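What follows is a single chain, given as structure tokens, in the form predicted on its own.
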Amino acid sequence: MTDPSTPSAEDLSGSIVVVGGGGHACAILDVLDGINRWEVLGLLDPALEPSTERYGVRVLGGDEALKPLVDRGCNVAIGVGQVNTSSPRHALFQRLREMGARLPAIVSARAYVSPRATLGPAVQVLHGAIVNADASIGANTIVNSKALIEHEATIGADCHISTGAIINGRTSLGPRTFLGSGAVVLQSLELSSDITVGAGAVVARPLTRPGTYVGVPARPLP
């Protein structure tokens, strides 16, 4: 059997590895198990001991194992989440793009994505989420469990739409937006880049300045 951590002519386009070993990686492995589209080779994380197991899959190594897999056509899923900042996830995405990695959108079998919606590379749609008609989701964005993206909404790159959050129709979110659990953005509003909306907040007007907004209606933190 060929060791996937070493270069080979073997085609791995039907396989996938998850980069990262924390909680978000666990969630992505669960989604991958449910869709059964790729063979999951294992995890890559320099903080974990190679050849051990985490979440029931093998740890293949760290950065040294990544490039040989990419060169053999292996798909890559980003298992790094986004809470306080999008920077680590974005930096990993950029590095993988520069390597030429295959970064497919990953959609849970228990989610609904309209065939008329558009998903960028490395988008992840988790269990119970809904992405409705003519919505557009930018690269490397997480649509977490039970989130709702309504018709004609536009979500920028490197965003995280947290559990149970609702984005109503024709709303536009700029890059690196974080929407906390249960937050709501009303219809036809525009949010600029680098905005954080706290859990349970309701955005009832356009937000044009980067910052953190909380409450009902959402207001900037002092």
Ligand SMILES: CC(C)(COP(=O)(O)OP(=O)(O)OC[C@H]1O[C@@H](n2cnc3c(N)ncnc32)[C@H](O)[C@@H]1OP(=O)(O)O)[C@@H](O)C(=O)NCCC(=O)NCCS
The other form holds:
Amino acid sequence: MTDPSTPSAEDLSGSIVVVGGGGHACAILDVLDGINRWEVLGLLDPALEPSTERYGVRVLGGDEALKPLVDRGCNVAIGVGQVNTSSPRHALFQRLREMGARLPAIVSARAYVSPRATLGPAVQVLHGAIVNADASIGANTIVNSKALIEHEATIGADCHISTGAIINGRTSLGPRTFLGSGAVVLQSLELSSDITVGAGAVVARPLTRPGTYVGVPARPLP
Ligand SMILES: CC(C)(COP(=O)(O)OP(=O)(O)OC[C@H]1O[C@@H](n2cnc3c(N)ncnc32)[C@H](O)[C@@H]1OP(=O)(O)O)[C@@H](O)C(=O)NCCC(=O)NCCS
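After the form predicted on its own, can we look at the form predicted in complex with the named molecule?
Okay, now the whole complex, with that chain kicking things off.
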């Protein structure tokens, strides 16, 4: 395995590191194992002891270890998830972009993404998810395990479509929107930015205001 701590100018464009050491990092490492496209050098998280192991890979350090890797062309996968707020994941995405990091879309070998669909940088499509024809997924959005994005749906940047959620055809979601597990959004609806939809909700009408919506049909959480 390439030793990322060696001070050589070796090109690392065939390698990848995961930034973040929590549960989402665990899921992303599993996706990376399955696609076998990049050599996984390890993960970076300032809260973890360098040179230890986490999820079977080496902890490379914190922020100080990131820039030298990025400068050598190493790809980066964001291992920070998004549940209550999109802010930490978005801030990390912005910082990595400013650093010039390569942030490829990452698609599980067990997902289906139509060749007619469009994925932005740092999009992550996990096991069993489907992104159908002419769907478009904005930068840094997570399409989690078994989620379904139907034809011509448009998902903004920094969204999280949680496990098993369904977005039907021609529906559009604004940026920073979170869909809980198993939530369903009916076809041809428009949802504004900064919306949270609770697990199991069914969105049957357009949602024009940021806020949290739960239930069947989905109503604002008082
Ligand atoms: C909707 C959600 C974001 C609300 O979280 P919250 O603001 O912390 O709200 P609370 O847990 O305090 O619940 C507030 C009220 O809404 C109800 N509620 C919470 N989530 C609900 C849901 N999904 N459907 C219906 N009612 C829900 C609670 O029972 C509570 O009702 P009460 O006031 O009568 O007791 C959260 O409950 C949720 O569904 N998160 C999604 C989790 C998920 O899918 N994670 C996937 C990760 S991949």
